[in-house]
Amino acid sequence: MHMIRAAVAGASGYAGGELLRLLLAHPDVEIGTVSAGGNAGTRLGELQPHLLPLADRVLAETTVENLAGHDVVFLALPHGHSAEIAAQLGEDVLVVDCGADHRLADADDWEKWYGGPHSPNWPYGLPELPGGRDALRGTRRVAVPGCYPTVSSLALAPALVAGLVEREVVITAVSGTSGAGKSPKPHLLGSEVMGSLSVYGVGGAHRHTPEIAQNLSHATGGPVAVSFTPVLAPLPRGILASCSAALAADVDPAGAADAARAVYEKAYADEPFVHLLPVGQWPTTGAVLGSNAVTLQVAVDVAARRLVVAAVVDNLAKGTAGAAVQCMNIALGLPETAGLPLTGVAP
């Protein structure tokens, strides 16, 4: 098979840099154009010094002309900037959008949460959800999920699909600062975040809420209500999501823990990147740092009649760039795990 030539737009940002890190290790990919907006004309090594093999590359402008002629184009651009470029790339090109432009099926949801005209939704890049892989095979357009929806959906979908819990879920997810992007923001200064936790997007105000609800509702064939609270933590990358839902009325709390474990073991037994931990071991963000893995654990609060699922993900790897590479592999018929590490970086 010939080497796949890939372009990365938005290469100066966190997601773009992580894409390049993973693509450098991919056995079937050669990296073509790397582009940026305001950083065009700058050496990549000045902005992504960890990418030594690409340090002398000069960032091109993000234009259709510079991105054309590749087998795959990854768009790691701010929300609202991908659709116009993608519409001008040929249907023979695999376009993988790491932004939100093509994630939401409902136009009203898009206008409410993001604003501007709604773009058609594309095959959704979370293959571990029911029917996910089938939608990605052979496609030439992929919408990469948001990081919070990735970990939350994988944490809750098996229990909802099995009818183990009611269709109202509560999610509290703690995330590192890289999820907000690389642009300077006063509230993300080191002196603001070090030694402090803060909530944001409270009361159903975070943009990922409708995406989580869309995923869980699609997986289960009916509406799922989502209460989502994100928490900013003083770490660069990683998400820990604590997800819970009331046990279904016909589920005996005394046997629910064993039932839940059986459900999750079956759901993820053959998944290369989603791992249910042994009983008594709880997930940590440090264990998945730099990897494409999601680890999770389930428990039942018998007194409260609630299932609790804790799950972790590296928001820049499986939460964004790793998912993009995984979807490329599926769409092009490559081994799904190609170029994607299962091992984290520790300590």
The other form holds:
Protein chains: 4
Amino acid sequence: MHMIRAAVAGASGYAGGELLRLLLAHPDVEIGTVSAGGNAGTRLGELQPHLLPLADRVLAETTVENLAGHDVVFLALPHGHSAEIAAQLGEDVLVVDCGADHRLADADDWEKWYGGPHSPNWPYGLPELPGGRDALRGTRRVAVPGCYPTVSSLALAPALVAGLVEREVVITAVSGTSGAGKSPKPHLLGSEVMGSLSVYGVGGAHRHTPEIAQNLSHATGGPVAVSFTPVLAPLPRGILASCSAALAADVDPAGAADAARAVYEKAYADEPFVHLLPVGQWPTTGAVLGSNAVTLQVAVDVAARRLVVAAVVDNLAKGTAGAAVQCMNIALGLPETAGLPLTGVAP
Amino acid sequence: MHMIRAAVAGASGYAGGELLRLLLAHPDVEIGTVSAGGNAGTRLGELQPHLLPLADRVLAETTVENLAGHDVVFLALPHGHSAEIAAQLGEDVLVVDCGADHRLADADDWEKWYGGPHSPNWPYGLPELPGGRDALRGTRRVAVPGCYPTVSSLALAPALVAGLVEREVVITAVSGTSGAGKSPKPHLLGSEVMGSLSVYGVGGAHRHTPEIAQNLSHATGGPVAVSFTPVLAPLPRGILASCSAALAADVDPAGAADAARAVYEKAYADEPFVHLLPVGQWPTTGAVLGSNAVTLQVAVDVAARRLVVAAVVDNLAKGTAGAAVQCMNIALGLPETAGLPLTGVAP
Amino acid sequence: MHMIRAAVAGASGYAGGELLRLLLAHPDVEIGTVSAGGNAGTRLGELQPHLLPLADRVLAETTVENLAGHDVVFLALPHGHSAEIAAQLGEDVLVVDCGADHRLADADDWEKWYGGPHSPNWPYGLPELPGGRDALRGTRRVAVPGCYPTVSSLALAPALVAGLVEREVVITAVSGTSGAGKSPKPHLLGSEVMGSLSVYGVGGAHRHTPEIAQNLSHATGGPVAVSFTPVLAPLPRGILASCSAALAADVDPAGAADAARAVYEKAYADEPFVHLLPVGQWPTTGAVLGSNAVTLQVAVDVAARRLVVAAVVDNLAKGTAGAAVQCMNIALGLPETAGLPLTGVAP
Amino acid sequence: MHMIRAAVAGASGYAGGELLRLLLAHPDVEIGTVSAGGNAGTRLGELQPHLLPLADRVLAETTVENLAGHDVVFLALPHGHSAEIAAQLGEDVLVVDCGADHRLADADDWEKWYGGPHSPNWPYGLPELPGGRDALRGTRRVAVPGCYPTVSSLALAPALVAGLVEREVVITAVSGTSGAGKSPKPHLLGSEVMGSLSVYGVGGAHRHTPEIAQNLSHATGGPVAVSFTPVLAPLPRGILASCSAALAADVDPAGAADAARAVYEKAYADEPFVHLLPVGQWPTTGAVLGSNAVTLQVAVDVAARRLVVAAVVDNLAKGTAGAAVQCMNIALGLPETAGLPLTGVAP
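To complete the pair, please output the form predicted together with another copy of the chain; the form predicted alone was given just before.
The next block holds the full complex; its first chain is the one shown before.
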């Protein structure tokens, strides 16, 4: 087949860099335009020194002209920028948006959490959710999920769908710092984050909360209350989500562990990237560093009558850029796993 | 006044080292015997190079003979070792046990979580809990709390006591590695923990769970269900606990934030070491590194109808050795804050 | 062509894990036996959870029987174990030894630095040294270099060969912890290494010193004095070597920077994995994490009359396992870069 | 005695925060004005949350008016700002400058390395150098040394003074990130520094080079050539300096180790803060975290004929703020160790 020509807008940031890292290893893709905003004109090697094969590429400006003429355009831009660009790229071009603009279906949610005019939502790039894969086949627009919603939704959807737990979930997700981006802010300095844990967006104030609620509600056909607390930890990459919910009233706690295991085994039996770990093994983010895998484990706290699911993801890989490539594969009819590592880089 | 003569058993470990660091700065204490098990006979400077003023001390063996003749004996030993030693030290000696042996009041709990014969519980070293301080005045036996129970109990007790929340709490606590001790195990290697987050003791399997439940139940006079999940993060010291509970049925979510703030302000108004942060400021473990402070913040998630409390502690300081010194101060009638830093070492 | 069948002995350690990670991505290799010593019988997924595609493999015991019948056998064993195994594997099997046993040509050096009987040295697996590649073509025995010697030798050889500097070099190399292996020791605990820098093997006491001296002396045809100091830093992977030597007496400091640049450009112009960075850009280990690249930069300190070369390597990749695969490629006549990433995983 | 009233200008930065941490524990000091530039008007608790006892202080603007009326004024300002302020504070006020403005005696050096008009140098705040303490007694102006010069000069001066080594020294110093300050820059982001080592100022380009040369030349009465290479490592605090020099021609390598040990033992025998470690023990920065100590160790590489000295310092404590307080103590006739921790915070 002919090579798919891909452009990456926002190539100087972390999501853009990870997209290029993955696309470099993709057997069916050749990398066309790499563009940026303020960093246009700079050698990529200066900003992304790990992308040695692209070191001499010079960043173009992010304009419709520079992005035109590709089979697929990946957008890794601040929110609010993708709708206008996408509109001008033409309907036959696959546009994969790593930003938030096209994730939320509800205009009120958008208004409340992001503000500004609401763009219609695009097919949502989490194929492992019920019905998720079908919505992506052949599409020319993809909204890549947020990193926290990816891992949280995959951790909780099967139990909710199966009716194992009540529709009120509690999530504390611990994240590395790259999710906060490359724009320098004092609280993201190495001196501040190393040796320290901090918490933010507490009390349901993080923008990923409505996205998680949307995913879980959509999967189960009814409202799900989400309590979400993000924690920042001293590592560059990786999210570990500690998720729980009360067992449904009609579930016997004594048998719930086996039931939960069966539910998750079935839900992800055929998924190439989502893995229920063997009994006794717990997920670590280090094991999925650089990989497109999500690993998870389930437990039942009989005394507290709660199901607890722990799940990990590399926020830049399956949490952003890996999902973007996976969705491109599905949308274009390529093998879904093409170019996507299942092996982490450890230690 | 005469100087208080203190012995530290288990001086080659992390808790023992932190005890010595704090005691070196205590104006009323002189350090007598420092002892160890397998490390007896070694220069302390080799094992605890940060304790320069004690570098030439040689570790004695942990025996009753070596620990006798002190006003206070701090025990930082593996569990199961303190009862026998304490019995032989005499009732007039203050014995402060940093281990778990004398924390649990319920023999069945002990049997289930630790195994072996149950020792009677001692006055519990968390003065900031309701009634906690009174139980410590004049005592000659103190059970220092576990690090997770300290921060979790302080985070949740006021809301439970005030009836703001339901008696089912969910805690995910992220911890540095020093809580796991100095005994080398593969999963605690720097290569394994740096750059990775892991989860353990999931589903109510961690031994600190019954201790948290005991504290909260005792404070509120009735059973409290505790779902507790610990996460290991790449930093040496510090715990950040993300705690939440559903608002009580009769609490109006709209006014709950103010109500919660008032409750916590009142609960800790006179506490020297527990600080409710100003509105808008969230706790970070880095700010309490090396200090005896606990800082916390409260929020209400109106949509999810939950109170969320985030709290931090240095697991070795207020989480273990600082609490031990604080309890010694109370037990012996010294100023409670003597020798205890309120200032963290940051960045 | 038919797939090359590879065995990895020592598959539960860090070098073994990295070999498997790279071999999984190698287009011409299929992975046969994976073996271990004490960990034989264990699921690989338990010990190397990042190798998801091999999670269900069970480690065989490291015996000649289990390793027989492969085209290539990689040995990642404690030193002293490879000679006997290699002898029994047959001369037609490619044996790539990641240990030290066959690196040193001089029996006295071996005796002094390692002790025990000296095995004859094998072709040395650093193709980028003068004459290095030729020695590897068609060989059936390869001694993979140590991690420090790899980066130090590549940093200094061109200047020495060109006569730019005196034959006395000073190297301080800062390393992550994985080079020290997976065997748990107190000073390698996360609690010890995070937030701390330490130094070891000072004064020429590190075993890699004679290997560096051998490489540089061999390249230049005469003795080179090596002062080598390793520093341990809080990161899992990566070595940054700060290398310097006095400018030769006949070199004009004013023109030395240009001369040095020309020498290094020429030395590595055709090398796929060794890259002289553009003027003004300095190497960082993060940029080569997981990749087989070495990047370096040169400077002349006119006032001190010294050439300074800074170079970085991933100690597990090009520093060990990547070099092993690269040498396999050369020995078997495969494309030298097959299966070897040139792109790092950052941030 | 009456309390000494101290002001700190630049209190929102890392050096300013460390000054306040130390002054809070000083028995003879009360903290007056705390001031800042752009952060004036902000609660200190927001910017330096670890300084709990000062949390409600509001930062004043850094003006002469606000700094007047104190016994001692600590300046932690960007370079170029201290001369004018000091001139207006009066000659009877002790001004301790943590910046570079008054460190260099040579106007040409200043012009070359910093640019702008040269201010006369002030008594240099490294009392442990030959003659250093005398110059500080009773002074009302102190130039606090740079962090790298402190540890490098203490590591090398004794050997140079004793004539053990040639007057050409090579230093590679590995540092945590706090030395680069709190002003956010992309390369100092946590995502960039964690898991990575980088090098900068290579080839004699770092501004601390002439300061080290000045110290060593002054101590020995003749020029010393300094090759200095700084490396940035993933930890907030601490510098480890790997320093070496060729043994002098008339020194017998066989006896040099004992000779060197004797020289350093004598040089630092009476120093409260500089400690030669026992034979066999090597310095780690973790052991001096938060303390005012410098620990060092010496070795002789007989084969390479070089003396190697490794030394560590906390760059913010003895490397900046601790030295400032120590110099205040000397200048004002207080006990030199007052308020200065000798104990590190580990692990």
